[in-house]
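Just one chain follows, in the form predicted on its own, and it is written as structure tokens.
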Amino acid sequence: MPEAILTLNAGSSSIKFALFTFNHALSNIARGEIEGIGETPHFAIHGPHSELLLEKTWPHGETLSHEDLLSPVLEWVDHHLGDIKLAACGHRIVHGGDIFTAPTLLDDDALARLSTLDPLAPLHEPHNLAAVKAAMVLRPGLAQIGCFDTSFHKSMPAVATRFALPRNLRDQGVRRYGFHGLSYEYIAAQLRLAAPDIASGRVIAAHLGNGASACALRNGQSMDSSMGFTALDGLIMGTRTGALDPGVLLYLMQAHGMNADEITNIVYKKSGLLGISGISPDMRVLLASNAPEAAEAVESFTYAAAQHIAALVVPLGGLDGLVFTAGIGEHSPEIRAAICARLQWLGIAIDPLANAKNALVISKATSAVEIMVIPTNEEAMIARHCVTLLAQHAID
């Protein structure tokens, strides 16, 4: 008989979640969000062909917890599965720091392990451990598993982790640990279906959306990334930074007295495409202005998204493939080129008609890298995880 997973990706202002039942496969099932959280809360759940199945929105929802957003949904999920039993609720976690490098059953001694990594991921992985818990109090029987990010990254060879900092700090857990990984797990995975002599070769994935990131794979496994202690490092990104001198946040300290809840907030929430700008986070809002502003930062992402792509061909020793994924890597043939432009000289050349139809290949066929645009899936590659840890369980 059929099981189901449901999945959950907490953030700060969202809950997005998804709903698989496995027999001998997979099968996604029902997806939603709830968004505007500590505002007006609103959540949807819309089927496999994106059909609406429920709609729900909380006028005065600006105290309600993890508890009471999850209570419906939770109770539409057993509704909506019938006879069909709940097995697990998986988590993307997006700290496990060097405790956790596989996927994991959740209980109090790991929720306590994992708070203490709140201040390596502060917008994400307070958050991410209130969803837990808010599913341990809600389903106290059910099997809770934690997903992690970093996980991923644990393949980096040492040279790829190491800051030049006394060598203490890195006792204490200061050290690059690359982020954004279940969906580069996913991506190596889909390329050994559509690509296998590129899977096995030297890639370069691009992760790019609100939060962006880039990272080197030699036969699947993650050699290096743009994103190093913390989710801020790398690319500039919707809110943040990317890459800074860490010489501008001792400025802002000493010159303009300000603390660290204060720089936490300019190069979490008010810097990247926003910070740039001034207009937007959404890159599509900032190609469609006429604004020169906008131009800076568009301009601004596409260089450094192709500087640190450049950057991570030196642990690869070469390129074979270069993918492209997450919300603007999919679907914006514009970005893309801009990108691949600035690379012209790995032999990378760009077929502006496939491009522009977000084909899987939109390199040209003399094009010494193969180019490709491939969807990710995070809420899949966290069920897949819940079904092989659930399964190596029943063995134990």
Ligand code: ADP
Contents of the next structure:
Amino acid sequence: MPEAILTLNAGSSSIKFALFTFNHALSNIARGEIEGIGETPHFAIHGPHSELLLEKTWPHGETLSHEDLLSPVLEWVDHHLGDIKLAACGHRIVHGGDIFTAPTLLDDDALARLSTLDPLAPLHEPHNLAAVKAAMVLRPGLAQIGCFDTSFHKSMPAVATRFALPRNLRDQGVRRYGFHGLSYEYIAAQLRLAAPDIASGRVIAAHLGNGASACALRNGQSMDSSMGFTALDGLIMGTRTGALDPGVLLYLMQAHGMNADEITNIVYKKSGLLGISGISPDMRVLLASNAPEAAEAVESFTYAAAQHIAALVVPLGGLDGLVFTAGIGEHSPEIRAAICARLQWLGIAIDPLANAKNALVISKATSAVEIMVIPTNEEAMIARHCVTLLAQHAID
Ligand code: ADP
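Mind pulling up the form predicted together with ligand ADP next to the form predicted on its own we just looked at?
Below is the entire complex, every chain and molecule, led by the chain shown above.
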């Protein structure tokens, strides 16, 4: 008898979910998203062939809790599954800190410990945890499994995790962790299937979405990441700064009298592509715009991406493969070409025709580095972790 896994990825303005059945293999039977939380929440569920299965819009301005939002999702799931048992709800949780380095069954104690990490991921962690709490209330007894974006990076060597700060801060957990781990773990697995020779070598994966980072992989293991203590570091993102001289933060505090909340708002929500362009955090909008400010934002994005990719060649000592993934990485030939153009000195040569088609391999035969486009699937990775953890508990 097949069972099912529901995955939840809860953010500040949206909750993404996916439903999988598993017997011998996992099968994705539905995907959905609640968008516009805080404004006019709207939810839609699509089937495996993108067919619309259900749609609901709440009245504008209604204040809704995570329980209010998740309740119709879980009702639909129960109805849709019929006799199939929902075995677990798997949650994407951005920060596991030093405490949670593998997928974990969540209870009240685990939630209390995780909430101490809220300040390290203020844009994500509180929303991730609110969804877990809501699911616990709505479905008492259902296994809630936390899957952490930081866990995949536990293979990073100590030197990659170290800040040049006083040692006592390191002892208190002030170190580089790395994020987007569920995405990179999925990419590493897909790469093993699509190109095993490359997968066993030195690869940099670039996850270019609203959040953006790059990860150095050796034999499928994380060696370093452009993101550090928080998901602010590294590449320029939709609304986040990426790497920033810490002196800027001191200046904002001392010369502008800004407090932590004001600076948090600037560096997480008002910066990045939105900050530079003053137009939009959305790459599609910027690429379609004729405004010089939009072009500047795109230029800075590709410059920073190439810089961080180049820096990640150091821990690998060379490069065999470069993989693009996530919204921009999977769909924008223009951005991939601009980043690769800045990396030609590494022997990287992109094939314009394959790139225009978003093909799996987009490098020329003469390129020293295989360049690939691999769609990510964080939900599938969460579902795999849930199945593994449930099987382990069944054996224990
Ligand atoms: P998230 O990090 O929220 O999961 P996504 O991975 O969906 O985000 O990426 C969203 C980004 O991808 C947006 O900036 C969007 O404009 C960009 N994007 C999606 N499709 C394209 C496209 N065809 N060309 C350029 N950018 C795209």
